[in-house]
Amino acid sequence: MRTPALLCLAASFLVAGAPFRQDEVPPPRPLLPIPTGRQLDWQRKEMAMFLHFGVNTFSGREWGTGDEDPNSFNPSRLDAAQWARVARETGFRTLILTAKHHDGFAIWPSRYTEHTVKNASWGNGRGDVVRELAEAARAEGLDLGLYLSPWDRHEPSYGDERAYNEFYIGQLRELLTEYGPLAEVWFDGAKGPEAVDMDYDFAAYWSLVRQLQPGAVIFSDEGPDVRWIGNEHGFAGATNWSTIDRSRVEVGNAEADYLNSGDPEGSDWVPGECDVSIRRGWFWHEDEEPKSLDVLLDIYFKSVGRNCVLLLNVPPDREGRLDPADVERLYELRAALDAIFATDLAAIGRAAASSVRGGSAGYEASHVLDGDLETYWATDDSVTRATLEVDLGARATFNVVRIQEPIQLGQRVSAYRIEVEQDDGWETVSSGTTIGHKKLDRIETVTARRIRLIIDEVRAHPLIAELGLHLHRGR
């Protein structure tokens, strides 16, 4: 026989502690693989700024030779605070600095080499660019990332696999322990044809990052957290899965098309990062100009708008400041993006769907208009084709459609269409394959009251977090 105390305990559990009542609709199961917390946070930041700065800035080279005089590194007005302020004001959330490029010159006072700022007359040998940027980023509320090139054309031990990997890990440890929290650590497998053949111990490098900076995402061709998108143009594939099979990717010798589109059957969640420079080169050259606003907008739509993060390189000049022409273009880009996305024409509309999970209000179509990526419209498990319709309440003019999946539960949609209602019926204005964190479809300018998203193919029953409509007046 149950005691009164046990009965009271059971009753209180049913009221306050039970996760579901028997008549409640269970939440959708995640479609594996899914992102880690650090990957999800990284993706939602959407834009990061790369800063290529070093002896190449002063030699005019893209790839230094390793025999540079440390005194050649001499920025007369180094202003990392300007870099960080401009980045924050133009919408970038992370700054990634080339702490060491292929020339091997360390722009922090590394104890493992003499090819470093401690042997430069700049700052009387006490300069530290990494520290200045770390402090500036923190002051602006930005995250810091660092790139340490594995290829080192100066280091004598390069080519002796064990000795060099130990040298490299020593430098990496300095960067991971002396500059506060890092959000991203950037690796590549670049080697020139003259480089001595040796293997970089990426497994050890990544283990050290996990040990010392567990909150940082790791970038390389294969991840393990963030993958290269297969080109340096800033363009992801029109089909872009956040999943790949990492065993198919070799750092420094990866299949570009595979990285560009991802793999719907991939066992690893490794979303893409699109790296591209605002100029022709990666380092500052006085005879180069920034890309036009139209080109940068195209890059944005083909990176952030194709389920990626945009990593835009903005190289400081020989004074140690961002070039005024580049700064002007960044503010133009920010103003253009704000003009497009500040207003969501769908936000005041009413949404309806062909299927709602268990008929539950917790998963109804209205969630796609609430501006919250944690809520979403969901269908029943058996649904493989569904329609979501939005009535705007009045005719509106738009030419950008924004669709977002709740990627915390995986990536599902593999084919969809956008239709608008016209006098003679429904007209298809766009179609695509993958969606992911954010898909931005640019369409011909259209005026309509009703729009619908038709999901034709999925890997699991569809979930949609957001559907937005915007007007790009410059088109």
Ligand code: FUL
Second form
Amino acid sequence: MRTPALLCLAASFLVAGAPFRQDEVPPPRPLLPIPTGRQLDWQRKEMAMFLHFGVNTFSGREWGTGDEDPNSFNPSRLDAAQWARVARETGFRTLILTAKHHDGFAIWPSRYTEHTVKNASWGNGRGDVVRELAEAARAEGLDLGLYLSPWDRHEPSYGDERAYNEFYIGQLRELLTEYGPLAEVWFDGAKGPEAVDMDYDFAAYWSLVRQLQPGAVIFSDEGPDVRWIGNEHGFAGATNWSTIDRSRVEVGNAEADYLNSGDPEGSDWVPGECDVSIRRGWFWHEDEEPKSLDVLLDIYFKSVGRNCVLLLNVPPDREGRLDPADVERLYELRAALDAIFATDLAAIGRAAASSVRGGSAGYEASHVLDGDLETYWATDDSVTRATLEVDLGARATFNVVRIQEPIQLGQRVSAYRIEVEQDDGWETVSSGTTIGHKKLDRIETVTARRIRLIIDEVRAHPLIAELGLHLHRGR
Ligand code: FUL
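Right, and the form predicted in complex with beta-L-fucopyranose of this protein, after the form predicted on its own?
The complete assembly is shown below, putting the previous chain first.
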């Protein structure tokens, strides 16, 4: 029997829920500026691995002089597949390699210089570390990023603005076109005091990246997509806005405190990235050890847990493999993070809020417990203070509180407190300023059945995507 077309149409509306059940409550307006799609993807990946590898690995230096013999670059059993496998298994989503550090030695066969692997006896001059990593990353489903130092202590044209910028753009174009999609391009602002004064044509570099790799975020002190966090300890500010005024930042000469905390009034969305090495140096050195698990966990809480992406450097050794001690520490770190975060004690709770946008189910408090960053609790536009309470159903013991804003609609909260209910009433266990993509508060271990998030100050009515409670055992 044939069903009349009109009936079919009506039935399909009912099944799809539209237009009859359309929510009448207007969605929250974004608080500008907001992240671009590539910035949002980048932020949600949370952890990237930095790989400093080059002639310094063999000379033991941190900053090469530029007159190293290409033959000195001689990894005995380069294994980029190992870098990528360890990175994926320990929770990293992106690999960022120093294609050229300040010494100017290109670890891909650049056509623009003789100071490259093509003049090394390694691999009979046919080696290409960038290619090996690009293939390994693809095989593990990881993103690839590249670092190309603007400061170049080898290149003779350095100091001649026109010639050097042309040279640099040539190298950049090679990296942007010959290795498949890139997720991040890293422009280091570092320059030694003795370097000849010259201006890098960042505007041209960045527009080439946009043209050839539109999916890649661009890192420099001032962004445009991702900013330096102002130190190399892996610590974001306890207050960390994803906004700054880019015009206030000069690459290579940035005000560290400004970058560390961001700027609530900033007109540009440029979230911070925390770069830090697992060891003392950026390059591998024989006599160095990885940081302890406790130090690395502290770094995690002060980077990812403060609205930052953690870019942890793990330098390949002279064989061209990650050092066994570093590898062991990375697996320990992964196990420790899994032990803390695999269980969310709030997930089975019930949430209620002091106010819900238009009284609509689409914005009710329960969305903070659904594990979905696209749904959130929202209030009406006029609300500037609000409370969200979670009843865990039974007493639970925890010492880590996770709060996440739906940053796709901007960053809003500037003051909040966490309280837990004890026999003699509510007790404040932590308070903070910004939240952003992820805020992790380490608190004294408490046992409670009810917890509340009190939002005291906002830049626009609050939105909260997630609230989680975790236990870090043995702390
Ligand atoms: C700095 C450089 O001078 C270091 O050698 C390292 O590459 C670090 C990530 O950035 O500015």
